[in-house]
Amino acid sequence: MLKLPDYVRQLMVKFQKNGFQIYVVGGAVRDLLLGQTPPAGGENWDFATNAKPEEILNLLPDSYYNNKYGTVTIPISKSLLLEVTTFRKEANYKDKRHPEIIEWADTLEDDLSRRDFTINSIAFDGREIVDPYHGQEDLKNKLIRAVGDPDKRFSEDALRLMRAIRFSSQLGFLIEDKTRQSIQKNAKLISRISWERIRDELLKIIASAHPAEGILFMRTAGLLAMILPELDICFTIPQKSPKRHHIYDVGTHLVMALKNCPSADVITRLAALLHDIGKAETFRRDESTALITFYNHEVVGTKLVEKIADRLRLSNLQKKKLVTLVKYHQFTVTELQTDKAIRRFIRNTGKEYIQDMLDLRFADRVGSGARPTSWRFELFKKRLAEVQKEPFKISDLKIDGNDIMKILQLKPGPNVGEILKNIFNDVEEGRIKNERKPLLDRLSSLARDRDKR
């Protein structure tokens, strides 16, 4: 039998005891099935009762009820809520996503039958499993199934094309033919979703655990030309040429730098997978060498990646680091290269986001068919590390505007910060040591200048 959480068995066991049918169905019986504990929270557990919405009220007088879909919201503690559904049918969906007419359902059988795929329309009492489309059967196979017809799954609710290669991706399940042969055919209709439902999917595919057969997917089924057209026309460039390093074509190795991504941030990933869509607007081709270049490539992709931010409706935090990562990805690493360019790079990057190039660098190198690593890549993690111990900027001096102010005996202004600026050049430069003591020595120096002028 499947273990339940207590707040759960308790639920349904007052449910039971009143004469009433309770289940949990969807996502959580599905991965209780696989062995795998659902997480904690009550987004996570989904029930459907044959009590109607009034009756769970009376039944429950802390829930409460304010929607047309049957779902009463039931406070557990303060921070755990959990939603118990009527048994429902759904019909009309004339935005591709939300049906205009529901009734409540006589069977569980009935409320199953709405559902999006075999391996989500199973359900559990505490006792028996009930499972009328053979989903166990499926999560045996490891295939994604639609319920019933797919064209008729697609076109009632078109979010389900993403989340049929969301869940491939996830679980690493094939897609079954009929299902994926609708996703190809039904493509289309993932206009009609709003593009916030779509980044939702989208960053689930690049968190999962098999990103890039997520996204090869899509563009089998052509949604990625329809979401990421950008990406899409990166898959018809080549980039084999002489005196270059690259083995595939810019789309597959945008796809395998996204594989090889060693990062579990989604936008460290996203920006994996985006890094080099400006090469298909700088592509250019020598007829008389061969020679493939893309000259700033990285120009052209961050206005690109701005765009697709906003389409994406992604927040100004994530939008930030996503074009900070794609604007700065070509930085160079060489043996030659000062404290000053580290401090520069740094600097362009952002402390916070420098572990995250070094992954997106990761996935480059891996991603075009390079050795993961190299002896100056490593040296360069190492100067990194180094520098970051020495001032990159002027409030790391071990003195400030007051020690200014104080020895030189002047006001506050510019001429305060000019001689900050100008100190900080000279630790940045390694003519002198960030120590107090030696700071101090030079504004009593500049002191005694002036006082001799």
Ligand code: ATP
Given for the second form:
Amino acid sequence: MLKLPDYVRQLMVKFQKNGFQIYVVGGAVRDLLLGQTPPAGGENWDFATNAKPEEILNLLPDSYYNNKYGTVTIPISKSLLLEVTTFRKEANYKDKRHPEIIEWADTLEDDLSRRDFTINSIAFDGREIVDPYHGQEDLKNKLIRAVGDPDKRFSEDALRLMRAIRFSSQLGFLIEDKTRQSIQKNAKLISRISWERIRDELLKIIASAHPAEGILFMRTAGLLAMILPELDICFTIPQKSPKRHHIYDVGTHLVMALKNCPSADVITRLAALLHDIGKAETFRRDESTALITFYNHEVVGTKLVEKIADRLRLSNLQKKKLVTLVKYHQFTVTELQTDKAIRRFIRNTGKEYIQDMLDLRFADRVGSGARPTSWRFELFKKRLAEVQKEPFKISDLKIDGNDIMKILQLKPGPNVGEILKNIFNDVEEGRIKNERKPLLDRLSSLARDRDKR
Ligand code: ATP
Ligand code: MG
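In place of the form predicted on its own, output the structure of the form predicted in complex with ligand ATP.
Following is the full complex, with the preceding chain placed first.
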């Protein structure tokens, strides 16, 4: 028997004792059958009942109802809300987006028939499982299969095209043949869906356990060409050329970078997927040497991801992060770099994104078939850490204008600032330590030099 949390069981008993049917449906049942505990939080539990909203409000005086979809919210505690939805059937999908009319259904079976995939159409009443579409079998065989006729289901609601791929990427399931063919056939319908909803599914695919498979599936299905055409075209851009390390075309490299991105942050992963997106436009092949170049691809790429961020309605913060990572992803890693150059890198990237930038570089390397790291990369990371301990601003110096005025016997004025800047430069370049003693000694020796003259 599936184990339910006490608060879930208690709620269900309350309904049942009052003569109503109530079932756990959707993701929670799926997770439990897979042997996983549904993540904590009320939003991960979906309930279906034959009680009408008014009846639920009567049964549970704390509950409230403020939508037309028959979903009643039940506060269990301050931080825990459960949602119970009256059995529904949906008819007449006029704009292919929102069900036109929502009708209550009489039976659980009707309610389950409107759900998207067999693995999401299993119900549990606390004792028994109801599974008219054989979702358990598909769970066992790791298959995503539409409930009923796939063509009909995808044209009713084209978001399901993305949801199929999303569940497949999250669970590591294949999409059953007929359902897969239908996704291919109906891919164009995705244009009826709002970018916000497409974005939500796309980001779930990117954050999932199998993001590369998800993106490649989107490509073969023809969905990528509609959602991220700039990425789709990258699969036609070769980059194998003499004296270059590349083994993949640009698109495959980007997907491999996503696959190998060590970050759990979805925007860093998205940056891994899009970092070379400017290469399609900047591709050049020299006739005589056959050498391929992509000069300034990061500049073109920056423009493209700005557009993509707007299209996907990313938040300002998400956009800023994505753009920054793509813009500066070409940072050089060499032992010949000055501290100043490393500081410039930190300034450009922003302290808060340094780890993401390193994760992106790791993804980029492994995604081109290179080893995960090199001594140069390790040295760079060490120097990054060291340099960050040093001051960035003149105000971080261990001496200030007062010390200068006192030791050099100067009046306030531009002179003082000039000297401070010179010393700051020396500290930044590692010629003198940012400690009071050596800095004061330096001032004294400046004073002596001046007096000699
Ligand atoms: P998760 O919460 O992990 O994303 P889930 O299966 O709970 O997975 P939800 O989006 O929370 O997915 O939806 C809950 C349930 O509602 C689904 O399991 C499915 O039965 C049904 N459902 C959701 N969206 C659709 C849709 N577009 N078409 C048909 N049924 C849907
Ligand atoms: Mg859910």
